[in-house]
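Below you'll find only one chain, the form predicted on its own, shown as structure tokens.
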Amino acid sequence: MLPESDTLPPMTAPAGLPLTMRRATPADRDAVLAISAHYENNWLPYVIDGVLRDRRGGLYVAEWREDDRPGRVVAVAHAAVKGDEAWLEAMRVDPGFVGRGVATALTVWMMERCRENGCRWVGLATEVTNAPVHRLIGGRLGFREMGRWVWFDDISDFEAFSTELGPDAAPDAPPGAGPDAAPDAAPDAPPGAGPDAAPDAARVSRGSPEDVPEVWDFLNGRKAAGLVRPEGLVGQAVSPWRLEKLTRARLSRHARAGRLFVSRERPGGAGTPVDGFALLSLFPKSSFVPGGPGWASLFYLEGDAPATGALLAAVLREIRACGRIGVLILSLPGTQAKRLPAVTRSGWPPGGQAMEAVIYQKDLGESLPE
């Protein structure tokens, strides 16, 4: 464990910068929020009280000190630590100090703290358009690019398909037919088939811990075939904007909590091979607005087009059945997000603007820049 904030010694920055890095305290709250307000994706005010209490990771600041004047907080960032993994987030630098090496110094210092805290690797997600961070993280600091992640916020339309198909609506579609085929590959596909039609959700069942070994083997096969990227990561059940390692133990916990949905190759085909799975969290009460509508998070959706469509149909049916869900959030690896247009009607999901991020990781066993 890292020391508490009053015993964690501040450290100066390398390269002669007049910086001191330290753990943030409640006295820094106003300065931190003032810096964060300069950024469009300004979510820090909603979580600052919680992260100030974080003792395993922490909210850290960089103070600029020169000419014997009082230190000025010029940057802030948070390290979210869970097990042996750490995620760096909320890096914010005062616009007047951008380009002076502040972000580099604070990031390296935080990585050292994470390593001291027993973390084996550190990750970071940044929007694809954030060129300065890509230069810093993927360039100077040597993080490895793992792939892209996509979030769709504020989806209030739970009808991803224009029609509902029965279990026997399309049993005789010719080989190669369906949304993954070329436009003229299936001229004889039955009416109603195609990306605007909902597959039969009867092939999907709620997963149990007994399904986990088969689901885990299915996922590992997909990873080995290069079909999952970034591999080995998943959104968090209660905070889909944050990622964590997808381990078998975590998958089992999701199954025990009723979040796992499993697709098999034949409708109602218990005992037939798994060909897809989804992870869904339902929150009938708003976590943000007292008395507001609940929300749902679909934070994994793995499988080829037939399974993905069936899983999505089953998940949306579950959301509608709850009756108290007003918003859906999708948190998906880039490979999964790319499959959505093949199984949904045109323009779905129609919610808030999607955010696409590049995911980086670095092994903390490697040497860090000085």
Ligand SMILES: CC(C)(COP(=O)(O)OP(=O)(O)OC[C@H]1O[C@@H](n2cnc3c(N)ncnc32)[C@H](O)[C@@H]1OP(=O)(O)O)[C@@H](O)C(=O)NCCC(=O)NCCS
Given for the second form:
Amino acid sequence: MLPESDTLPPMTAPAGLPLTMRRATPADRDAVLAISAHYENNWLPYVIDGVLRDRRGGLYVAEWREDDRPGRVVAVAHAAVKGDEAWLEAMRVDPGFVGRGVATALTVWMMERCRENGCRWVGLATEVTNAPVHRLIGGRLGFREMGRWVWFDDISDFEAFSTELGPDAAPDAPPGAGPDAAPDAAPDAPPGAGPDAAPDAARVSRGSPEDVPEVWDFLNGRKAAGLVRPEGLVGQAVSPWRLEKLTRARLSRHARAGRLFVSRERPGGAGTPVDGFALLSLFPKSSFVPGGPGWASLFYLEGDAPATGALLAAVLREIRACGRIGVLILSLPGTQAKRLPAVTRSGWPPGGQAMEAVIYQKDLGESLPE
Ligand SMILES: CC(C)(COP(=O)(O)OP(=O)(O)OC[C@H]1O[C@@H](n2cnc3c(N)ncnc32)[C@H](O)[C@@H]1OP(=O)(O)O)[C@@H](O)C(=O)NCCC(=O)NCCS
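Swap state to the form predicted in complex with this ligand from the form predicted on its own:
Next comes the full complex, this chain leading.
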């Protein structure tokens, strides 16, 4: 049983600021939302009721209290805790109080709470352009940069591959496979060419728990070769915006739930080398609009071409077969996001929607800043 950190007394900031840090209560709701509304990417209103109930992690606030005046909530942040890992998110400081050390004090205090609650490490994802957070987290608080993560949001165009397969696009195509030929008449076409049919799509099958040892070895081989960065993370199946550790147990759970797709060098079962895998979850009913279209989340993809093209083709076919999916979200390690254009038609995933974040991590066994 974990200690209930809300039974702990509130704590005064060590830096001599007139700050008290404590767990947020429903009475803080309006103050918290007012702070959050000052900033773009204001998603806290959608989740605040859930995070206010979160007892494993928690929504925390910093209250500024000078002299005898009533305290004023000036900052908020959420620690999302799963297993022994904590992710800090939704850190927001009242614009009238920025630059005074409030975020630093609240972050250190939250890391202490996470450590007391049994967490071994804490992570944070922030946009590559967010200079203050890079200074705070990567600089003063000594988090380690693990790499970049990329999300492509709201993809509604499910034709990832070129439909114009002609002599120019496929120099090795046999005679007769000109612009008028059916796409599947070009057996040597490059991977990813042809509408939703990478030529070797047969190499992809839905993974089962029996596939997990080979997939795990494949992933570890990629990590050892320096091909995966950040290492060892994955999107969450129901919430691709949140990351968690990609453990073997989690991979097995995804396989049992039918979310694992495996590419092998040649069609065939175990014993045929694995050369890629993907994790996909489908939500045929909208999570946001009653009766609205469902959504899909491709929350991991690993491998080089041609495996990546075949996996993507298989995943998109699955989405179309479901018939009720309106949008797709991609959540990928930066290393894999860079490989994607090599197997898709140009401009896919549609540009302008990507968000690239730097992933930071700190081991809570290390000493924390004063
Ligand atoms: C980012 C944010 C949390 C920082 O809060 P804060 O209370 O001002 O932070 P602190 O005073 O503790 O300062 C932290 C560091 O950021 C630096 N910083 C603060 N504002 C900055 C700015 N506009 N540009 C560059 N650096 C800045 C500070 O100088 C300090 O670095 P230093 O110790 O090397 O001097 C706050 O600006 C905010 O709420 N931003 C909008 C929401 C957001 O981006 N949240 C983070 C999501 S991951």
